[in-house]
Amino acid sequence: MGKTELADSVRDTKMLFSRLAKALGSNGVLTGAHITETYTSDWGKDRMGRCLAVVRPASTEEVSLVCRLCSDAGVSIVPQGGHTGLVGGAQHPDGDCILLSTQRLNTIHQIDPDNLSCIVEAGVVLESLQTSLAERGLQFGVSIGSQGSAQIGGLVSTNAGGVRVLHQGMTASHVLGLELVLADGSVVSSISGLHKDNRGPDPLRIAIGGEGAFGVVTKACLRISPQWTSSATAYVGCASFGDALALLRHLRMGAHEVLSAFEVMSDACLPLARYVDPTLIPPLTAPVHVLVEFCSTMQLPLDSLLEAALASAMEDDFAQDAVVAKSDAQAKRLWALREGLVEGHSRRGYHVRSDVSVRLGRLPEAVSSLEAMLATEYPGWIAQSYGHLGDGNLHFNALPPESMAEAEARSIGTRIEQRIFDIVLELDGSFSAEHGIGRTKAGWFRQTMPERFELLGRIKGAFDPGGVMNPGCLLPVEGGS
């Protein structure tokens, strides 16, 4: 770019912000030292991103403005919710965009308890969703650990799962119509709140795990349901993964309407617990853990039937030991543990991170397969096995020796991930099982599913022409990461 392009880039740059700034007042626009990592930095600290500007548009006509200003100065989009995602997608590498923060759309416009729907902006976070819809006896299906800042266009954009994925299914079943703003500032809709509309496709779906790729979520129509008004929570220990998918299919057979929750966790995964509390020590042990959780909107004596049915797994020798919590407090006390690892993770330092998903069947056989090559081809790295096998979702993290100087471990973790991948698609399964693709797995998206990646690239051009809505991101550019 020569000498007098950079300056006409500079002073059209200065007056989008200027326009920005009088329609959206000074606390919607951050620029220079008032961007701060909260922003740029990615929640597992492995992406800094850079950008232009911070810009916090508090209602869609705010949004509008901003996408058709932006697409008319050729200013790339990055939108960004709670920032909670772990694949990059709300960062991006080069400073040529602005960020589109979502977090002053925080309305819940609607909750119809008849409908069984609500109609929420985008900013809106799940935990105060769920806290406004249980004061109706109502609650929404997706519970992830991060509720207490993620939202809920975040959840749309990345189609979010979590621990009831195998009872509530992932967002995009709760997900009954989506309002988005293309990248020329137009609205669009189809929000209409019927849980049946068959006039044709709804196009704006293609939003949901879309990250930010077509548009802008700014509102969404939800599913929404009763809350549960009795459950059960067990601690199980099964002597390997084979074992406890055994446990799962009994429990399935004996008790599937009221299974909510199946997680699992290898034994060498709960120390990291205590980097958050040092007082998490699991009630049992053994080489695999499970919880279980068992919930209904009827008065059931679900405690019962969970240790009748741990009874007769442990005659059948699926589970080695058990202990069922006799109180709410014991309970978020024995889920503690499931999330603590996660955040211990990132509080130990590096490590390499994992989202991958095979059939069911099959999970016991990728832990086996995951485990055996980290021991052989990378000797000192600590193995970690958790996740979701109610939905076979699996997250396999290695930890390299904590004697190792970061620079290496990072270098050897890129060599590592790819391992994981190899042996992943070896068993016909996905290297991004719930937290989508972002800039980190984009490259593996286009390598591997070509036809898919050509496909939603066509689309996209009908949605953003001109390439301005988070570039880089789920479709990356020739020559991209």
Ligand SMILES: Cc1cc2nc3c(=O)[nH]c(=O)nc-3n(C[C@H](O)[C@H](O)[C@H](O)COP(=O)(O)OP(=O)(O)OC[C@H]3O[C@@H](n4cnc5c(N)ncnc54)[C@H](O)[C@@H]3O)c2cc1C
Second form
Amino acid sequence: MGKTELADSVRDTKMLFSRLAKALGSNGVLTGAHITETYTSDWGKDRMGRCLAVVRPASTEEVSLVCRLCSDAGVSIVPQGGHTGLVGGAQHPDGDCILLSTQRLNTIHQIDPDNLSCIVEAGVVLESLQTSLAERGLQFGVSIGSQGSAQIGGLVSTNAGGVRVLHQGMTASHVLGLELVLADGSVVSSISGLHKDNRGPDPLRIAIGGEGAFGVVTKACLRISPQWTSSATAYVGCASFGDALALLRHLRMGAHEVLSAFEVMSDACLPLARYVDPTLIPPLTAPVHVLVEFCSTMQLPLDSLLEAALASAMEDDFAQDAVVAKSDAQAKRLWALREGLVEGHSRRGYHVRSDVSVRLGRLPEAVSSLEAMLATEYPGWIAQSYGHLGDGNLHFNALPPESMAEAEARSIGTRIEQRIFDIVLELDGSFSAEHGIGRTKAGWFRQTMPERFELLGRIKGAFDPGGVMNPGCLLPVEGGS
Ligand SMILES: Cc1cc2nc3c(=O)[nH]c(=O)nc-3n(C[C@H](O)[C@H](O)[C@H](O)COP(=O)(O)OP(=O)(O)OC[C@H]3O[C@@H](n4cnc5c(N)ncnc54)[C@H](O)[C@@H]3O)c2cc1C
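Now show the form predicted in complex with the named molecule, given that the preceding structure was the form predicted alone.
Zooming out: every chain and molecule, the one shown earlier first.
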């Protein structure tokens, strides 16, 4: 860019922000020192992004205006919810963009108990929605560890999974309709509130898991359900991931309707929870720890049903030991171990993170191949195998030796990531089970799924012909990685 062009571009950008500030109020546009790390970094402070401004519209009309003005000025738009996403989708490395924060789009417009649906703005935090629904004896079926920050728009845009997928499905299965603002500012809605609405395919569903590349989700109509009235939680020790799988099979055959969560953690993961709370001690010792939850809307004796199922699993030798929580407080404490270890990884520092899936029957093989690879090729690194076993979803993380400098760990970490990717593909698995593609996996996506990549690119062209919506996320930009 020549000097004159640069001066023109700076003047245009200044003009854009002054127009936006006029329309949205000074609180709606943050520039310079007002752009804090809260916006530019991800949850774990692992990835830092940059931007020209943070723009915080408070209504669909304002989002529409922002998109139209930015498109006209050729400035890219990176939508951002609670920035808990783990693949860098809401952080732009180059900074020639605005961050469109949905923070102020936080109204719950409707909760309809007869229709079992709700209409919420994109910036509503998942936990706030759950609280409002619980007050009415209702619930939303997605449960993730980041629910205190993650927003509905983020959940939809990443098609988030979480701990209830085996019972309730991923976010996509809860979306009845969406309101989407396209790059040119047009507002398109498929929100009818109808459970059955087969008037042709809904093109807006491309935004589910679309990671902001197709438009800004401003509202969602979500399927909800009655709140559970009985539940039971158990912590089980197994000798291996193979035995944990046998336990899952056993529980499914006898209690499929009420089995609402089945989470696994290798023993090496548990000390990590103590980075968050030093008093988090597992109630038993075993090579593999399993959290099992039964839930129902009926008043069922789930504690005794779960106890009986576990007793027979112990007789058959695929469970070594088990503790059934005697109160809600005890159940919460058991869940804190599972949730704590995720935060513990971040508190410990840089680590390799993965989110892979294989067909359920191959999960034990995936764990042993990945752990063997780390032990033989990268001695000193600590394997962390945990995840949503009920969905064949494994988070295989690798912690560098504590004495290793971060720069060296990051460089080796890239090679470990590639090895994880290779092993999972050999097992016909997926290198992204629930976190999405974002920026960190966009290169792999293009490399391994060229037909899907090419078709998505064509569809993107219809939604965003100028390519201003979250460039480089999901679909890498030409010449990029
Ligand atoms: C402790 C922890 C536990 C987690 N557990 C799980 C888990 O169990 N399962 C799981 O699936 N994920 C999990 N995650 C990942 C993350 O929480 C989810 O991906 C979540 O859905 C992201 O929501 P967010 O509002 O933070 O989105 P952000 O991180 O802000 O954004 C994520 C992506 O969506 C886009 N986006 C956000 N809002 C919009 C919008 N309104 N319109 C268009 N695009 C938008 C962004 O551009 C970005 O590409 C976890 C994360 C943490 C930190």
